[in-house]
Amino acid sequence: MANETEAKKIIIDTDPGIDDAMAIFLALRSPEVEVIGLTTIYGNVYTTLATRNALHLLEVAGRTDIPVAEGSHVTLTKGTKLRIADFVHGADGLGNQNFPPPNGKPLEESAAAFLVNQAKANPGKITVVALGPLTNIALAIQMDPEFAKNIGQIVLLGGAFAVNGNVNPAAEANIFGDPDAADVVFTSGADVLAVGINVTHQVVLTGSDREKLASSKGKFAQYLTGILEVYFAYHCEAYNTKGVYLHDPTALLAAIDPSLVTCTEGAVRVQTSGITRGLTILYNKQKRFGEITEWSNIPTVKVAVTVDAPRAVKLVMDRLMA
């Protein structure tokens, strides 16, 4: 691991969810990285009960100084009929245990403006950390000019990189939810580096795994076991498998510790209509086409490639039980 003495700072933009209650979970629990606040986005839920849900989080965790700005509830196209994965994640996006509402309320502030505010005073030392569609990333972007170049980085959960999406053979669910948002992201120029499902779905909590975080002492592993009713039961009718992608929790570790996994850089653009609308196509820039086109130009990021997957479920397994 990292073996700085300061702690990385880091912003969750988050749609919790069971497995972005995972990655909180292990953000708070990995002394790595600070977590300095939450942003909410729409995606497993709705923005509304996105915030509501990172409230109750932080709450269950102890950590209610860390703030939550509220992000966008439209996309960057002011659309609204969002598809929300309430069928993976159960209706109240924390597998239906009907929590009591948090006492905590979200700053004033909008996520963008918040994403905005921190990377200026923090300039080229703030990671965001981007596990929903990407909409108040992109609103920041537009927002302020120097955004790109004042975060340090943007590790975000998307695409599907020469693999099929998840919510379609096209997309996967984070692009899908804006993809012009994403495509704005993916061409702004900041460090930018996509965990997609192509890497995401090698690492796998396996029903031993759980049955290990049931018997645990430790309050997360308690908190996580009653939620993962819901996530296993969707995976085990989805792909007919008997464990559950740890997608969030994924890119998380690979914002902490990023020699987790390999990765290939190119431009990377965002398919915005059609019937492969949210599909990620990844440029590797090894053939010099003659004409200038919308690929000319375009500034690379990273797109991981490979992942230590056992070394992943420990660190998760580790810090969770913990």
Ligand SMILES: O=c1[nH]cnc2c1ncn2[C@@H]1O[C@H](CO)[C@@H](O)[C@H]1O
Given for the second form:
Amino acid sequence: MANETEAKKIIIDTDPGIDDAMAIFLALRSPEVEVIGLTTIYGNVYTTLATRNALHLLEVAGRTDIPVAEGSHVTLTKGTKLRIADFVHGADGLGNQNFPPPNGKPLEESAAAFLVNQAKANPGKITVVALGPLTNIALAIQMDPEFAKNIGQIVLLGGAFAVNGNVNPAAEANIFGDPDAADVVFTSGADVLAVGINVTHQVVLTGSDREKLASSKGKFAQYLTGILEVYFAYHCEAYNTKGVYLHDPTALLAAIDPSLVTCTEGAVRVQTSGITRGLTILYNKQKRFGEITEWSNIPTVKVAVTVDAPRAVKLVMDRLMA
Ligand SMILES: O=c1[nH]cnc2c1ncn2[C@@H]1O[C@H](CO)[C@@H](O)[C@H]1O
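How about the form predicted together with the named molecule, since we already have the form predicted on its own?
What follows is the whole complex; the chain from before opens it.
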């Protein structure tokens, strides 16, 4: 029997990553969602290390029942020159804490095949929360013409809508990581919600929040206090702030509770070359252009424009300290 309180099934596509670790733990502490798998991708670390970290985080959480499917090692156009943000997250992606290797192994199935098969088995029921470059999602779209229809929603952390990027003034890191894949996802016709850094830069975990995490007895709070040191140091150096941006947790929360953000809707295209490679442009449909453009007849997506930041930070703190 359909049940209104049935948890929403989510797959987290992730490149752990310090804020990825926070988002994964947050999901595991959120009764509104059931994590049915993690799929891995390069971004904050290379894919092999992302898989190792995903398995490790599930072991820390005592949730080795959740499968991990390894994703692509190259971009959609088979590019191997990847931009890895180890300077943000530490060489191991998790704040250089010398964690032991995990015992678990990933599935034989690739991330894209896992996404395709799960969406096919549960049409309209699964939300993908995509926290890294969008290669796996684009591969799933290319692998199965029905995927965009079968997947319930794709909530993605990516883009810098009408603000500067964080890789360079044009581009946000996840879109810059694979702009071709991002353009495939944005134009696929799937139900997409993009949460960009125009929104996530408002959701800040302060030094005093970190102290509260440190003094909490919670298992996740203790773990995160350790790995957050490197993330704080990077923000202090790059942004001259004493807080850190909660990118991935904000996207995860938007998937759990859409009322945390307000959105606009329009066609999004991604610049795939030149000095603005990775730029996300939203066509808000306010003007009807006389001529056909690259934005004509493109399905619309939702783009987050505001966030209830105090409520988002409180949810992160309450759930991670529990
Ligand atoms: O300055 C940066 N350069 C590259 N990646 C970053 C930076 N800051 C954060 N992230 C990572 O990229 C995503 C948000 O764009 C987040 O997953 C974050 O961990």
